[in-house]
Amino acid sequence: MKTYIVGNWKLNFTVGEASIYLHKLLKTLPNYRDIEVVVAPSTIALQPLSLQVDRHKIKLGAQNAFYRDYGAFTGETSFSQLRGIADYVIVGHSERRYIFGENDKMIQKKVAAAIRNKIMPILCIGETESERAFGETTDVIRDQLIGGLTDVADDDLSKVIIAYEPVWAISSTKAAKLATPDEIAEVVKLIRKTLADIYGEKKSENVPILFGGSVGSANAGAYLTIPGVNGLLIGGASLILSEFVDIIDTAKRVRS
């Protein structure tokens, strides 16, 4: 299985800035067979970057899309419009859930729409600080995972990536707020078991599971050596070229 390094640029970079960053990243990176590098710029930058990117080195991901393929939905971008432009799409990110009010039903439709349009969804799941404090982590992870995959058939499970992002650990610089390897390993094991219960053990083993939560070059190696973790979903650190390249280099060393 490949190791996935995904940079979520969120609401950062103009189109020009994104283009310059991608140009520098392409010049820096060699071709990796076993590392899949993905960057997810803002929607407005996706199309011009798709004309610039070398997909042997880097794939493009969308940060969001709407589940209907066409219609009267002012301001939205559909998965069908992103087809051929984005290879991946981030679905169910905590910021979409808690800032924009997306629920499991909407996320389930987005996962299905992504697969329908041949874009691989990266389904994000994760508990809040209060949910963890009240011992609800298991229920939250199961509910979000099952909810997001409701419309995914057995044969389509291989077209999905799962990203565990504990909400309480995102954008944290405090050691006390960082997820420990043991905490991550426990949830990754739960995700794998839940997938096995639904789809069978053999199919569940082929689903990549990523971790995201204040990932940087200093802790990427530790996260990548956790059993069952197949890659990283990176926010702020992906905006700094040297930091992002260091994380990719770390992934290569871990794979070696």
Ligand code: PEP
The other form holds:
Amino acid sequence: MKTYIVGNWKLNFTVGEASIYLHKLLKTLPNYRDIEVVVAPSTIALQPLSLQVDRHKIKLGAQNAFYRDYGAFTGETSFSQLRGIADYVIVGHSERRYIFGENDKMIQKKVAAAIRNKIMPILCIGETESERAFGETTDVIRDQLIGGLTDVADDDLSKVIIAYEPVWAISSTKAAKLATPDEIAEVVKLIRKTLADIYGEKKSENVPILFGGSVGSANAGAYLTIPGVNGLLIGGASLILSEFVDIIDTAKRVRS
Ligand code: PEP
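Could I have the structure of this protein in the form predicted in complex with this ligand, to go alongside the form predicted on its own above?
Whole complex next, starting from this chain.
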């Protein structure tokens, strides 16, 4: 399986800044065949960047899209509009869940709409600090996973990526803490087991599971060697080109 290094730029960079970053990244990066590098800019930058990107080296991800293809949905961009432009889409990010009120039902529809439009969803799941403190991590992870995948048929599981992002470890969270490899390994095992219970062991083994939460060049190697972790979803550190390149190089080293 490839190793996925995904940069979530969130609400940062103008289109011009995004284009300059991509230009430099394309120049710096060798063509690592076993590392799938993805950057997810703001929606407005996706189309121009899709004309600039070399997809042998880097893929583009959307940070969000709406599940209906067209209609009276002011302000939304549909997956069908992003078809052929974005290769991946982040769905169910905790900022969408907790700032924009997205629930599992909406996330389920977004995952299905992404697959329908040949865009690979990166389904984010993760417990909050208080859910962990109250011993609810297992239930939350199961509910978010099962909820998000409700409309994903057996044969479509291979079109989905899961990202485990404990909300308390995300750098924008107040007093974010670093998740330990043991804490991550335990949840990744739970995710794999839940997938196996629904889709069977064989299919579940092939689903990439990423980790995200304050990943930087200093801890990327440790996180990438956790059993069952197939890549990283990176917020803050992906905004700094040299950091992002270091993380990609680390992935190459760790996986060689
Ligand atoms: C994220 O928000 O997806 C994320 C992982 O952010 P950070 O790396 O900044 O913690």
